[in-house]
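Okay, so here's just one chain, in structure tokens, the form predicted alone.
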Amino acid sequence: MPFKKDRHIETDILIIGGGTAGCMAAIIAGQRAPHLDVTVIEKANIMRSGCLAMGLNAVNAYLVDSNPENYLEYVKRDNYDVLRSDLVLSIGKRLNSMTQMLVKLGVPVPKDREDRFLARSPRSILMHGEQIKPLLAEAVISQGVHVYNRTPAYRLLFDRTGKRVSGVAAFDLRSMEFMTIKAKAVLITTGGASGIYRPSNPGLARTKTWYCPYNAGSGLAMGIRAGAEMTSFEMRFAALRTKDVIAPTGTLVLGTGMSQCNARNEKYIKKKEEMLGRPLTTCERLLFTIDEHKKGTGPCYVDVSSLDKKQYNDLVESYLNMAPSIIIDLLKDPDHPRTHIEICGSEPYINGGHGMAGFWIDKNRRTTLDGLYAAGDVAGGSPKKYITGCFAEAEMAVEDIIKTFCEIPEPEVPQKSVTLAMGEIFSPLYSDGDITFTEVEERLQKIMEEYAGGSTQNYETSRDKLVLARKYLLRLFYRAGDMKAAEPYELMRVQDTMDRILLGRVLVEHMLARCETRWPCYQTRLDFPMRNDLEFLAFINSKMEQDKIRVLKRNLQPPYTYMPIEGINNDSTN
């Protein structure tokens, strides 16, 4: 089934992917640059996509009584010391008036009586943010900028010289047409990945994930396939969520005040924290909860019995606000309601909010192609970022368009170069091979279900299991190449599934690299079960040069000069 025909645009600003990042980024041009014409594609539909597209109760990245160097020093500890520690402050800086946007967008943020946000933590606030997203939106329409929904976009295209980025390679999934939009400065704000790893949960419910089930991690794979420099993909996320639905269990903790406990009601994380004299870091709490199984004294629970009545009505109309399907479990018997809910830990995910995977950025969000720059969860480097360090990435970008704007040169893109994208992107259409995009997607998340380390495996893995990994997926990567799609549905499948095979391979490169454990559970290796200070105190980073992926070191420090890789396997068979 062939696309229609091709349609050409020309925009000033062209931001790839409507999520949060994304749609901040859009309001802030709109706003501070009228006279610009910016543009949004989003592969879904910006009043309800991405990973926020359900709402939110908290907002868990606001200095309530606390300070940008003080949120610096936090992140350092729960990430050992290994971040980018000037994109973390500059985050910081910005935090709490990226809140004030959110309410003036009309989000409710409740207060007390004396007009202060009700706080959770010293850095998180409640926040009733099931309509963020279509408030997001609207503000984002309001501003006169283009939005094409349903419109993935899988490749790159670059000016006459090679080496600036002017454009993207997109398909409309309603109108059925490839679309070549040229831009003077392209943004993208796609997120990270899920699906790499075997869902938490199998058949029809295999979409009940923690991170949005539809983000293949595209933008990171064009900017890999571009060669742009990533950093930091062993840093997975695996959350620690309520069993089965998948649901925060932030709400239940900080909200409620509730303690964890093992199977013996015994309260094994406070135990753990009087014993070490410290709060436990977020990897830790799911470490432990691990360690409560491996003991045989799993599974483990968040205990909410002790709640009242209004507790308990209280949580639940928390949970309205952004996890709405663990009230069903909660209230299967109204007269008697659940008063121990299970927790457990989620497939493992590439993700630069809560974790540091992403496009090596510099101070104004631009990465290592001219042209190009990152913001939200697709940027690495500043984990803990959440949705106002997304918006604070967002507008930092948005602020350095606006700035050297007029030095940018016209975009152009050649006919060469487009013809190339449109045969990569549509050949499943005229594939006649035998295999489907299902059935290579199964493959993939078994590999790394079982030789790079996902949740059945208590997120553990060793080198040797990490060498059959690259084998496996390299196989794998020719292989999908006979997928084929009968419409338009299904070539965006496609290339999603290629695209988080190439996630894959770029993942297991960085596992092998990193010859220490310094993020439990997120980066475990059985081999090397300490951390290492010596050798890994640093960024391990990655670029595609000539489809082989190369391993880079960086120093932890300004100006993050390259280091020698001296032990660190970078095969050139990857």
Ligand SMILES: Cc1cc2nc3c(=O)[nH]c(=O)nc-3n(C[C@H](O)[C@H](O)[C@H](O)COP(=O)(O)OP(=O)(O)OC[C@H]3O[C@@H](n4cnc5c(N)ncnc54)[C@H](O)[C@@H]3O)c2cc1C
Contents of the next structure:
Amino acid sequence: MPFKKDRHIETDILIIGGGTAGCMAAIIAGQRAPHLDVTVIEKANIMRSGCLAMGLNAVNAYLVDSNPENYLEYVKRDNYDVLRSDLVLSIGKRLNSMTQMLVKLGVPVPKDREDRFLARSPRSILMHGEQIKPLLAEAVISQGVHVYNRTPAYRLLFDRTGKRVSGVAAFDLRSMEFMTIKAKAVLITTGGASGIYRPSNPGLARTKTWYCPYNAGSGLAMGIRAGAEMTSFEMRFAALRTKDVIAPTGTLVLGTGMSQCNARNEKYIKKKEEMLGRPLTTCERLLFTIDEHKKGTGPCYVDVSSLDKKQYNDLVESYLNMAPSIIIDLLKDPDHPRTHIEICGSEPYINGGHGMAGFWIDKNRRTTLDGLYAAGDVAGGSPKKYITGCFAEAEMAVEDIIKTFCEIPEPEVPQKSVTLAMGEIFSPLYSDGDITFTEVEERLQKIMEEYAGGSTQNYETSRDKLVLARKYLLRLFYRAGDMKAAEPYELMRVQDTMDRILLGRVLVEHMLARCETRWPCYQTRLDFPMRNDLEFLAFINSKMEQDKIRVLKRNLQPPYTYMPIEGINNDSTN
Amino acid sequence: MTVRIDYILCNGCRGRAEGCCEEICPGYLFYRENGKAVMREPSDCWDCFACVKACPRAALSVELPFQISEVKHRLIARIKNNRINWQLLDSNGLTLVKYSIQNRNEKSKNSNNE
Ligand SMILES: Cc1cc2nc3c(=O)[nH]c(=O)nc-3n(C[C@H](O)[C@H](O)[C@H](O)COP(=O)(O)OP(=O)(O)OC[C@H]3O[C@@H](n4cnc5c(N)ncnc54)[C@H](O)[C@@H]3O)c2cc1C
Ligand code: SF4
Ligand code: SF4
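Switching conditions: you have the form predicted alone, so give me the form predicted in complex with the ligand.
First the chain shown before, then all remaining chains and molecules of the complex.
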């Protein structure tokens, strides 16, 4: 089925990806700049797209008895000092006002008798967020924002100078129209990426991942292709989750007082914390769980046997608000609900909302590409932002767009680049290649799993394995051009797969460059098992130049000057 | 199975340009054929329940794939008047447990019926 015709749209503010950050950006732009034309283009349907499709049960970043400085201190400690303090602090200042926005939208956020939100921890509160996404989407629509659903975007478009981002190229999954959207300002909010590593489950269960499987990281890939600077891809995010169903474990542990134990019922996390005299970092919780397995005292569980009936009911309700299918397993025998819930590490993801991988941005959420902003999981440098942090970034980006709007030139996109983008997006429809996207995706996941530290490798890797990964990925990258698509859905999957391979390649270059182990599990180099503060209290960044991935190193402190990098051999084309 | 389609209940959302399930699924996994919903690729389903909640005929429910569970219970959800009502059914369709949870503030402008 070849494409039908093309369609060109013009707008003032274009938002790519109508998820958490994208919807909030559209709402705020609509409220504060009613004279501007705002357009959202969304791969799925904004009513239930992205990470929030299932709903949520907590605001993970809300300052209960804390302040922005304490929040920064906490994130810094948890992240072993490498992060953008300026970004984290700016988010911290807005977390609570963003929570109020949620309440205004109509999301039930329960309170106690003294009118305080119910805290799960000093930085997290309960929420009945089953409807969070439809509520956000309805607010977007009521602002008169133009929304194009089922319109995945795959290429950025530039103006005549080739320097300023002036729009995006996409296609409509239902009509198969090629679409270009020209805009004065472009905000990218397409989330992080899953599906790069081999999923934990086989067959029909392969998509029971924690991160949204439909977030393929296309926004990141678009940026990389266009030469945007990326940061910290080597810091992957892997989550400690319930086994098989891969539901979040915070629901079990936070606020319930329940703790993790090994197969011998020893509270290994508590023990470690007592021994070290400090709380564990998030990646250490995963690390020490894996250690139990290595010692032969696994598997590990969350023991909820001491919950009374009401508490257990609350637990079930919390899960129904966020990861409902775990209930089928928990209440397998409703008279004897499961009391020991097995936990494991998930497959790794690229994600700037829990982790730190994403676009390198400035304090106004501008990327290094003129005219392009980024917010949410697609933006790097500030981990642990979660929904409220994504909202905060959206607000900051929109504020800057509105403030500078009168200085922005009219967008113009030369026909040549439109034709080029169309060719690149639609070429799989005309390919007489011999491979399917499933084959390519599985090949990618196998390479990443086995050579770049997947969960079955305890997230560990080393130089020689990474060099092999680089070689195999490059081969795959070229061969993947033979993927064929017969209809719109397949075309989307082929493009997603191409994007995932590119992200895998960038990730491997980053992992090769960080010759230390800073964040155990998220980034473990067996050949450099210790932290090396002398050399690596710094950012590893990258940029694509003439089809090659160039690795860069930046100082930790503003103005984040570039530093010389020794011993990093850049992406070779063998 | 991941999402189970009850073909007796599904009427293909007759009269609608798109089936409600087809319209909402974040993975674009449904299409319609001969007046019934069909799933493109069950193994690409995230179990997000968006389709289950949206189906006007209650024709959809979620079962865990055999690869991760031998239990054949299934979970169904209906949204009405600012509440979501969950039901866990056994393989014979008998209700095992029920939950009803408020999902929108009373004051919220649009009360919902997805
Ligand atoms: C299962 C799960 C549970 C979580 N629980 C909590 C919690 O309880 N509390 C909390 O605070 N945080 C939680 N988080 C984290 C939080 O949900 C995320 O950090 C946040 O939602 C990310 O927002 P985002 O806008 O960056 O991405 P998303 O909300 O995922 O939005 C990305 C959007 O972009 C669209 N898109 C992708 N590619 C394209 C393309 N090529 N073209 C057009 N559109 C595209 C997607 O369809 C999607 O709509 C959870 C995350 C997950 C995955
Ligand atoms: S929403 Fe329900 S009734 Fe409509 S097509 Fe889908 S399964 Fe059938
Ligand atoms: S559960 Fe979610 S991902 Fe699965 S088919 Fe339904 S809407 Fe699609």
